[in-house]
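Coming up is one lone chain in C-alpha cells, specifically the form predicted on its own.
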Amino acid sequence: MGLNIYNSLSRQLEEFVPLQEGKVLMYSCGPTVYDFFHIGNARTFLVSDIVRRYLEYKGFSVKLVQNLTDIDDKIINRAAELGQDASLLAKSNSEAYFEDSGCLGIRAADVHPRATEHIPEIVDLIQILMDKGAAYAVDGDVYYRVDSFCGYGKLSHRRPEDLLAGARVEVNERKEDARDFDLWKKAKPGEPWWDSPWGKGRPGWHIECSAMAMKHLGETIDIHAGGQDLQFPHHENEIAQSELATGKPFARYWMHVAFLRVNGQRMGKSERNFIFVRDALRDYSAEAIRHFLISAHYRHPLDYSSSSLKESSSAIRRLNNCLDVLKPFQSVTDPSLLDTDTLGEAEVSILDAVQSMRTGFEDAMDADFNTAKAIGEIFKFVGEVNLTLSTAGDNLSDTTKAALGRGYSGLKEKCEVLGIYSELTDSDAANSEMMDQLMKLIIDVRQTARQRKDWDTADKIRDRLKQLNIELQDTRQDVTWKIID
C-alpha cells in the first residue's frame, strides 16, 4: 500500500506520486506577520511539519517552502493603530513567529521567502499576465481578469454566481468584473511602496505566493498546503494566475487543514476567541499542544478546551514514562540475543508489539496522514510494554532487555515523526538531573525512617509525594519513582 493524499482539487484520495522520483516539492502558506500567531494557526503549520517529517521517514527528500506575508493591508492597518513603521512591525512579528514555532517543535522550512524580498519576481509575473491579456491596469492599480481563465473555480468547486462569497474584495467600479482581484495596489499616502511599470505601489496578496513558490520550487510543485480558509479565494487565485502564466499545472496535490474551534465557532482573531501559542506554552508543554492539535484528522474540525489540553498532557506523561523505562535498554544491541530460536514469551510479545506498532502507524499515516489513528497505535504499544513488564517482574534477561531496546528505538522513531517526543535540551537535562538528585535525597530519608521502623514518617513522605503526582515503587532491589496522571 502506498501513500494516499486527499486532494482538494479532485475531492478524492489519490496515490501520491511526486514529479521526481524520491523528491518532493512542497509549499505551505505561512503567516501574515501583523501579530503573534495563535494555536488555530498552529494547527495548519503543524500539519505541514508532520507531512514533511513523514515523507522524510518514508525516504523522500523534501524541499519545503513556507512564505511570510510581510506586506499586507492587515500589517499596514495594525502599524497605523500602533503608531509604528509597517516594516519594523513585520520584522518583529516575523522574529516572534520563528521563536514561537521553534518552541512548538515546528522545524524551519528550507526556505522562508518574504514578499518584500521578491518584488522583482512579482512584477515580472504581473507583466507576463498583462502581456497575455489576463490583467489590466487602471490608474496605478492592476487587476487580474478572472474571465481570462476558463478553469476558475475548479479548486473551490463553486458556481460562478457564488464565487464572490467570502472573497477579499472591495466594491470597486473600476474593475471590469467584481470577481477580478488585485495584482498590484497603488500606494496611498503614507503607505510603503515600490516602483513598478504601473507606478509606485505594492503587490496584492495572492500574487505574492505564486511568485515565491515558482521562484523557489519551479512552475509545478507536488504539494500545496494551507488552512481551509485559504482554499477560496487565495488558493483559487494562485491557480488562476500561475497556470495562465505558465500553461502548466501549479500544484498537483492540494491539502487543506480544517479549523480549530471554540464552542463550535472557528478560532480566529476576528472572533476574538483565540489563544496565542506563546501563552499556551506557558501552561502546557510543546508535546502536549502538538498531541492535542493532531488528536483529530487534519481534515476534521477540532474543538479546543482546557480539559482536552489536560488530557493531552496526561497522555504525554504516560508516553514519557514508557520511554524513560525503555531508554536504559537502548544500549543492548547484540542481534544474536534476538535469535528467533531462543525467544521466550516476553520477548515474542514485545517484538510482535513493535512490529504491530510499525505496521499500524504506517497504515494510518499512509491513509492521508491520519495522525489520530497513528497516535492510537503508539499508545497501544505503550500498553503492551507496561503489561509485559508487569508480568516479567524485576529480573529481566539479556534477551528481554534487547527486545525492550528495540522497542525503545521503534517507539522513539514514531514519536519523533509526530514531534511528540524530543531529546532533552541542556537546560531540561540539568533540571531533570536536579529532580533526580532531589528524589534520591527524599528516598534516602524515607529509607532511613523505614530502617528505624518510623513507619509514620515513611508513609507521610510516600503519601505527600503522591499528592504531588509522584509515585514511589518499592522493589526487591531498590525504590524507584515516576510521575503519574
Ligand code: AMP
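Only the largest set of C-alpha atoms that superpose within 1.5 Å between the two forms is called the rigid core. Here the structure is a predicted model, which means the values were calculated and not measured. Numbering follows the first chain given and starts at 1. First, how it differs from the form predicted together with the ligand.
- In the core-superposed comparison between these two forms, the C-alpha atom of Val62 has shifted by less than 2 angstroms.
- Once the rigid core is overlaid between these two forms, Arg53 does not reach a Cα shift of 2 Å, moving by less than that.
- When two forms of a protein are overlaid on their rigid core, residues whose CA moves 2 Å or more are considered shifted, and Arg446 is one of them between these two forms.
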Second form
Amino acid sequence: MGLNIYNSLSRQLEEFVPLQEGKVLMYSCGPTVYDFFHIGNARTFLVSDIVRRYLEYKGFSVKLVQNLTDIDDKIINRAAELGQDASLLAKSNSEAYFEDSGCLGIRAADVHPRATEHIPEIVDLIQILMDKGAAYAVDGDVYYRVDSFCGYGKLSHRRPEDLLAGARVEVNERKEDARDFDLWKKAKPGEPWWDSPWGKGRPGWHIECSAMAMKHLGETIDIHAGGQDLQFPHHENEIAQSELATGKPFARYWMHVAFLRVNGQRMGKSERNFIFVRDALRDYSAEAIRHFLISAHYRHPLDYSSSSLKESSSAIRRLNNCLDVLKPFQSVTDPSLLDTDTLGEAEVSILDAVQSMRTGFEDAMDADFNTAKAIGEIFKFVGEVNLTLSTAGDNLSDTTKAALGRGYSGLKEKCEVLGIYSELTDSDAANSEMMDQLMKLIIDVRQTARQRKDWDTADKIRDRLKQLNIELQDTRQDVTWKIID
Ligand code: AMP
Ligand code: ZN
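In place of the form predicted on its own, the structure of the form predicted together with the ligand is requested.
Every chain and every other molecule in the complex is listed next, the one we just looked at coming first.
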C-alpha cells in the first residue's frame, strides 16, 4: 500500500506522489521566537519530524525547511516589556529553541531560515505583487489586495462573507477591503526597521513564509505543515501571495495538526496554561514526552494530563526493558540459522511477530501517519516477545537467539522512526553497569542470609527492594531482578 495523506486543501485522503520521483520538498512553519516553546507547539513540530523520518524510512530523500519568525509584534512587545533589544531577544530564544527541540529528539531541518535574513527576498516578492496589481501601499504600509486572487478561501473552505467575519480585522480605514492583510509594516518610532521602496519598516508574518519557502524549496513544494490555527489566515494568505506571484500551485499537500489541550482548551501562551518543553524535560524523558504527544492521531485533539505523561513514561520503560533483553542477540546475525524448515515454536512465533509488526506499523503510518496505531503495533510486539521468552525458559537455542536478534533490529528501526528509541549514553551505560553491580551485591547478601536460614533478613531485602519498584525473581539456577511499573 502507498502512503496516503489527508490534504486539507481537498479535504480528502490522497495518495502521496511527490513532484520529483524519490524527492520530497517540505516546509513547516516554525516558532515565533519571543519565548521558549511549549509542549503544544512541540506536538506540531514533532509531527513534521516524524513525517520526515517516515518518508526517509520509505526511501524518499527529504528536504525540510522550517523558518524562525524572528521579527514580529510579539517579539517587539516582549522586548519592550523586558527592556531588551528585540533582535537579542529573538537570538537567545532561537538558541533556546534549538537546544530544547534537540533535547526532544526533533532533528534539525535542512534549513532554518530567519525572516530578518531574507528581507531582500521578501521585498522582491512584495514588489512582484505590486507590479501585478495585487498589493497597494498606503503611507509606508503595504497591503495585499485579497480581491485580486480568485482562489482566496480555497484552503480554509470559507466563503467571502465568512472570511470577512473570520478575519481578525482591526478597524483600519486605510485598507480597501477588511480582508486585506499586511505585507510590509511601517516602523513606529523605536521599532526595528529595514529599508524598502515603501519606506522603513518590517515584513508581515505571512509574506516571510512565502518568500523563504520559495527561496529554499522552489515555487511548488510537496508538503506544507503547521498547526491547525495556521490554516486561516496564515496559510490561506501564503497561497494567495505565492500563487498570484508565480501562477503555479504553491503547496500540493497541506497538513494541519490538531491542538494539544488542557481541560478542553487549547494549550497556548495567551491561555496561560502551557508547559515549556524545558520544564517537561526535567520530569520526563524525551522519549516519554514524544510517546505522549504522538499517542493520538495528529488530526485529533490530544488532552494533556500528568497521568498520561506518567503512563507514557512507564510504556517507554516497558519498551526499553524489551530492547535491553533483545539487544545482546543483535550480534547473532548468521542468516542461515533461520533459513531452515525446522524452526522451533519460539523462533516461529518471534519471526511471525516481527513480520506482523512491520506490516501493522507500515499500514498505520501509510494511513495518514497514524502514530497511535503504529505505537500499538510496537507494543503488541513487545508483549509477544515477553510471552515467548517466558515460555521458552532459560536455555535458548541458537536459532531462537537469531530470531531475537532479528526482533531487535525490527523493533529498533520502528522506534527510530517515531524517535522513541534511545541509545544509552556513556553515563547511562556507566550508571546501568553500576546498578547491575549493586544489585549483584544485594542479591549475594540475601543469598547468604537464606543459606543461614535467616528468612527475616532475606524477606526484608526483598520487601525493601519492592518498595523501590525492583522485583526479585527466584529461579532454580539463580536470582534475577527487574524494575516494575
Ligand atoms: P507559534 O510559535 O505561536 O507561531 O506556534 C508555532 C507552531 O505551534 C504553530 O504551527 C502553531 O500552530 C502550533 N501550535 C500552537 N499551539 C499549539 C497547540 N496547543 N497544539 C498544537 N500545536 C500548537
Ligand atoms: Zn508560516
